[in-house]
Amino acid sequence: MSAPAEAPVLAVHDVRKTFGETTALDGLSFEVRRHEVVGLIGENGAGKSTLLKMLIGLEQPDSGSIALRGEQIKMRGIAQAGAAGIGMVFQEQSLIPNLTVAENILFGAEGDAIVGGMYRWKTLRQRAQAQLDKIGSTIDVDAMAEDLTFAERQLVEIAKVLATEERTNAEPVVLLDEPTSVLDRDEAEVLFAQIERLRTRASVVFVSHRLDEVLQVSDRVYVLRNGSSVAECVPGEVDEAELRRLMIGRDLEGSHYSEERQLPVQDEVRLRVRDLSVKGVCESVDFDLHVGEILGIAGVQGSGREELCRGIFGASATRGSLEMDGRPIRTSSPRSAISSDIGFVPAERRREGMVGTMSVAENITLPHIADVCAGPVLQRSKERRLADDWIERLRIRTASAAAPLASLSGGNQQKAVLARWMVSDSLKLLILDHPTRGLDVGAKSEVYRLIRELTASGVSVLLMADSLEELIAMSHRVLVMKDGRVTDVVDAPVGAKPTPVTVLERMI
């Protein structure tokens, strides 16, 4: 007799969670075995974060059932989530930002770190020491976490819940949640080598958009549409092709960049900017962008380009001149900006880019609340038809426009995002800074159709991409900078695209 088969460490059964009229899940399951990496993908809003705040603690199933190491739970919290070996990488990021990265990486599980009430902190800062070792990071310990780049605070994060497998007795799970999706090639390597080692002693649930990552790190793949698990893949005997296919329900037609859309760039130049300055940062940059044009923005964290961005819409004080249309403009302010016909879709759409507790329909009209108003009194219906049209157009998943921004799926909050600056008629420069980030293949493929259809009406687009891949796919040329400097601009025409390697040369 044939002894019985060990139970999953992690067993999802049938699990239903409805918001209002909104399905999140329907009828999942899926399981974790020991000491395995299982693979979550699917669209935005399939219920992949839903289903990892359930397991956290920070949602309740409306019906079907969790077990943990063959033990039926019902999570009331992280810190009874953590207790029980549980451990999560959030998507949108959960540090305190007036907390150190020490007090960060233990909060809810100092132990002898607090005597008395009273942080000990030589033992503190050693034990969070310790887990920054873990990703071989160099962030100080006693750095204030809102002093830290966005992909700084996502490698705190990840130190944080490997702390995890140090306060249980029961080999922990790990959730990761879109964990490389501010990361350089470099720093996932880094983690994946991390997964690597957890897995000796721990399970781990892997969710990204990145699906050759999904590939390169998972033993199974779970597909997950409209809330249900629809195909269970094993790396090796699926692509990437066939993974989207699943994802979607479609084969996406060409390529995600729609590169063949690419149309040629006008001869007028639409910004032109000289010895732009942002103090400490950058220096003495100059370039011209053509009406029409998508100029690509390469370089290292740190390089600059970010704040050089920001200076142009006027988030950071500059110095240097600047012109639009052949008038010269000062952006002193973001409000300066959008009176010049300019917009912005920033990297950390939570704390810049959104009003969470307004309605998605409020949202997409912020910046342009004059044109859904009758003279001082706004116009309801006109705002939501306005909306809708633009829910429809990128697919934005929501049980209606007056729902509240932050009961998306962090997606789907990406593309209102996205629509606030493409409703406007006399838009003439977008800044995109990361703008797919966060977005599954299909919504990707809607966004970048979006992005071409912008510049073939004399839109110009500034643009930082989540890859290099990305970034040449969708520019006509690449702007090149390092140490605050602009060291190249590089063609990138219709097939004749460089390489990711001839970018990256340039860029170090």
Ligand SMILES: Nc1ncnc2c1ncn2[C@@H]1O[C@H](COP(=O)(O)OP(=O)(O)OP(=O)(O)O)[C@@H](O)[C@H]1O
Contents of the next structure:
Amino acid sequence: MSAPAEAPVLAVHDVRKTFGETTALDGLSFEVRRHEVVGLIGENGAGKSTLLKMLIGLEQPDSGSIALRGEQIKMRGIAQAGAAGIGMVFQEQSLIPNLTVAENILFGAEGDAIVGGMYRWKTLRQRAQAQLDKIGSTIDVDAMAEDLTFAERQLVEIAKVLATEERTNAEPVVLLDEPTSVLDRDEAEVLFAQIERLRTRASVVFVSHRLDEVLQVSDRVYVLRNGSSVAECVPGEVDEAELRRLMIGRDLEGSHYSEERQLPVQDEVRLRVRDLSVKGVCESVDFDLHVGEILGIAGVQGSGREELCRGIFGASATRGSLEMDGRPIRTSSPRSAISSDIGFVPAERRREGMVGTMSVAENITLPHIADVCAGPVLQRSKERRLADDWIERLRIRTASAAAPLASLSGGNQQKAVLARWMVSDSLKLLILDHPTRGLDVGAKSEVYRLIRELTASGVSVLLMADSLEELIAMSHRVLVMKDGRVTDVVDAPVGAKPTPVTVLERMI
Ligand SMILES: Nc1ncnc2c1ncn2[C@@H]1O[C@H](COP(=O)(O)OP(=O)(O)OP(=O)(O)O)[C@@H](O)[C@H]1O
Ligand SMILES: [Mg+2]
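Now that we've seen the form predicted on its own, could you pull up the form predicted in complex with this ligand?
Full assembly next; the chain just shown is listed first.
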């Protein structure tokens, strides 16, 4: 007689979840077995985050059932989930800005680090340090969360979820919603090593739009489309192309940044940057950006490239000179940059790129308010038309243009922030900080097509991208930055692209 099959750690059966008219989960079934790493992929808005939020008690299913270790449960909130050994890294970061790293890591799980309402700081810091040590991080436990970089905060979130394993007697379930989207390859590898370690004593659900990663770490992969699971695959039996096809239900033409579509650059200089410095982070930067050119900027964290771009956009104070189409400009604030026809898509769109409570339409037309006004009067119909057009072009999944931006899935919010800058007719220079971060493969190729369209109409682009491959393929030239200075400019013409290794060698 064979032993009875072990119940899955988590079994989701036929769940439905609607938000008003939007169906987020549509009869989804899904299970996680003991010591298994389950990959979860799907287009933006497919329902991945909603599923995970349901498992951690932040959303309740309208119908269907969830069983934990063989028992039907109704998860009523994060505290209950935490006590049951379920922890989650959220797609939109959740650290409390004015608490320290240590307080954040142990928030809600201080245990014996609080006695009589008072912190025992030494215990708290030691326990937090032990979590950071797991991922080999050197982040200071006493630093305030708000002073950390985007990537550092993500690492703290990961350290925080790793603490789940010490909190329960049961084997933990760790839910990771796009944990790597802001990490570079090395940092992601550290996380993968932790996943490998966890695998011996926990179960993991891993969501990512980077399909190579999903294939690398998962034992099994579920493909979600429109709120239900359309395929269950085993890495080794499928490749990335197959996963892409399953995700979007159609074939994608070629690579989304194929070279042939790159247009030659015009001779005229659009932006002339001379002796530009941002205090403490970048020094005497000189470069010319031509009309219709995409200039990639490569550099590791701390190379100063983000600050350089923020300086040009007026979001950081600068010294030095800028000329636009031969005329000196001063960008002392984002407002003055916008009036010089400069657009900026920040990497941290949640923090500085959007107003969640405002509608999708308002967010898209925000900097172009003059275009949708007749005199001082805002024309709602014009605003809506413009927004509807972009919602369709970028396939933004939203109930309507009037829905609050915060109600969209993470990737769809990003598309709306991108649309905002692509809308403008007078745009001359667009600064893109990781524009495809968090976007699904279909949306990525659409965004790259739109960037090419913009440059064909004469817009110039400064680009920082998720991977060097992407950066090199999209750019005409690549500016290499190191320790706050431009150390190299690599030509990347059509048909003679440098390899990532060539660029990497100059970066470090
Ligand atoms: N609180 C909410 N109110 C209204 N609609 C919502 C809410 N949360 C999610 N939705 C909708 O449910 C659908 C699924 O969203 P979800 O966040 O689960 O997608 P996702 O697969 O995580 O996408 P992404 O890859 O962009 O993160 C989307 O259409 C989204 O707009
Ligand atoms: Mg999501």
